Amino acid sequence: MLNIPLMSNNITEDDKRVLADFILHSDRFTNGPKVREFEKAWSEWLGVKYSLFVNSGSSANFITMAAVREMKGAGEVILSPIGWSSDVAAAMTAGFTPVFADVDLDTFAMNEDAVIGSITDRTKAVLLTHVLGHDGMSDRVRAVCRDRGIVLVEDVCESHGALHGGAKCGSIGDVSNFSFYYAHHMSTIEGGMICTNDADMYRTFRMFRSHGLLRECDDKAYAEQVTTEYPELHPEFIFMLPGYNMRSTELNAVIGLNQLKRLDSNIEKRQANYRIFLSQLDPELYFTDFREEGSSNYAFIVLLREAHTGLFPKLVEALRKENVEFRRGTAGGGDLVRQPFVRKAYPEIRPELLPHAEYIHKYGLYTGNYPDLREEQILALCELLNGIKE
């Protein structure tokens, strides 16, 4: 039996020792100096001016969409049917109408013609998801967004270290969101990051993270202006925005700082695993034409080359029999348009108009890739996959 889990334990003994030492010698555990140190280190690694540590990637999505609504007003957000539910939920919660654009099979990211063709005068943002470690950036989409004043948001939650034209994904759009969930490229157990080069957006993000409080704003001139405008309010308690508490903790930041030291080397190991996997997988049975340039692989994608309805159940059965953990569709379970919360709110959206997303939903899955996955495990997995017949 292969016994391959989706993810091995990426909280190491060294992480635990560093955290234990911090707990024993620190007297502050809520959001404080270690959070700011982690934010600065992450900004330097990514190549952006500002980073804001929050309690999850989903909270990063939520705050980003709320800030776009605050700054741009109501309208539409173009996003991918292949991603995570919080992308769609964040847009909906902020009061936007989601518009779905179909994806390309070689990256699982939104097709640039589909995105550009969906842009209208009501489009306020394009939420571009870099799926499972692939570079999903489009220079054409970026240029159109810039020319039309549309906010380009990068969801990089599964793709830490992916590159586009030599720049790290997450440093290219107007704002980007990362997740440090347990199974991702690096972990803070729970946590996420919002990144931008825009000072006004950063100011808004900071307030949304902490109940909408003006005192969280680091723009002193703006804070003084608002305080003067509302003399009847106590300066420590001026709530500028309808925010919540989405802060993370010093403990999460300590783990993040320690994990960041080995992120680049872990990405290299993931990529080496990915190359072995693709080289051994039967290209007549499975889709292997993925765009590898700039990839920072998160998981091994298993997508049938042809729509064999009888083969996919055998594939699922074989993996379960060998105790190989997998996720059907993608990390988000396939075509998000089919999810109940989307169908209830927008019954007019038809899944069949997104043929590639539908194909991934019906004939795709992924298995785990992580730094300590052994070559012999990858070879055995490929042998199992290649031996499945209809």
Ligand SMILES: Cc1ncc(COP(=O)(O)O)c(C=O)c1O
Given for the second form:
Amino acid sequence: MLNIPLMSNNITEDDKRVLADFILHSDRFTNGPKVREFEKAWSEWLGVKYSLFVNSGSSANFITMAAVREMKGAGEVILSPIGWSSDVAAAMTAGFTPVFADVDLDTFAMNEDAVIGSITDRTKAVLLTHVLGHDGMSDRVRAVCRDRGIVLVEDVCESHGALHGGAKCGSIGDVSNFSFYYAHHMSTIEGGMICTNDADMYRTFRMFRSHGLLRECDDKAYAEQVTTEYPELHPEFIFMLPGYNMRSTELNAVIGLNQLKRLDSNIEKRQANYRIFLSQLDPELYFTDFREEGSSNYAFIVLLREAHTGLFPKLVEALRKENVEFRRGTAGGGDLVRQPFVRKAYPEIRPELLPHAEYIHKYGLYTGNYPDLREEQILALCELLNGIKE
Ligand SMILES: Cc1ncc(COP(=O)(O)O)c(C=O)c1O
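Other form of same protein, the form predicted in complex with the named molecule, not the form predicted alone:
Everything in the complex follows now, all chains and molecules, and the chain you saw is the first one.
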């Protein structure tokens, strides 16, 4: 049996030792100086001015969409059917109408013509998801968003380190979201980050993270101005926004700081694994012509070619038999418009109008790629996949 899990050893002995040491020698564990330190280090790594540590990638999505709604008002958000449920849920709960644009098969990211063709006077944001490590950025979409005052949000939750034109994905749009969930490029056990260069947005994110409280905003001049407008309120308790509590803790930040030290070398290892995988996979049977430039692979994509789609049940059976852990579709389970919460809210959305998302949903899956994976495991996996026959 091959016995390949989706992820292994993501929280190392060293992480545990650093965490234990921190616990023994500290007495402040809630959001504090370590969170600040991690946010600063993350901003430096990414190349942005501001980062805000939250308790998950989904929380990053929810705060981002709530802030966009606050700043831009109601309207439509263009997003991908291939992403994660919270991309859609965040847009919906912020009061936006989601508009889905189909994806390209070489990146699994939204097709730029489909995005541009979906823009209307009601469009407030484009939520662009970088899928499984691919660079999904489009210069044309970016330029149109800039010209029309549309907020460009990058969801980089599963693509840390992907590059677009030499810049890190997540530093290009107006705001970006990262996840540090267990199997991702780096982990804080649970955690996420919201990043931006825009001071006004950052101020709004900070307040949304902590109950909508003015005192969290980190902008003294603004806080003083607002405080004088509400003389009847106690300055410590001015709730400016319908906020959440989505803070993380010092403990998670300590792990994040330690993990950040090996993020770049881990990304290199994942990329090297991915190159071996793609070079060994049978290109007649599977798609292997994904856009590699700028990619920071998250997982091995197994997508059957049109002529062999009938093999999908055998593929699933073979992986199960060898105890190779996998997920069908993509990280979000494939075509999100098929999910009950979307269908219930928008019964008029027809999956067949998103043929590539449907194709990935039906004939795609992924297996784990992580630094500890050994070359012989990758070769054995490819042998198994290539051996699946009619
Ligand atoms: C694209 C994308 N967005 C958002 C999330 C949510 O992140 P989290 O699991 O940290 O809430 C994920 C989760 O894996 C994801 O892949």
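Fair warning: this is a prediction, and the values are worked out from it, not measured in the lab. Positions refer to the first chain, counted from 1. Think of the rigid core as the biggest set of C-alphas that the two forms share within 1.5 Å after superposition. Only residues modelled in both forms are compared.
After superposition on the rigid core, a single segment of 3 or more consecutive residues displaced by 2 Å or more at every C-alpha between the two forms is found, at 307-310.
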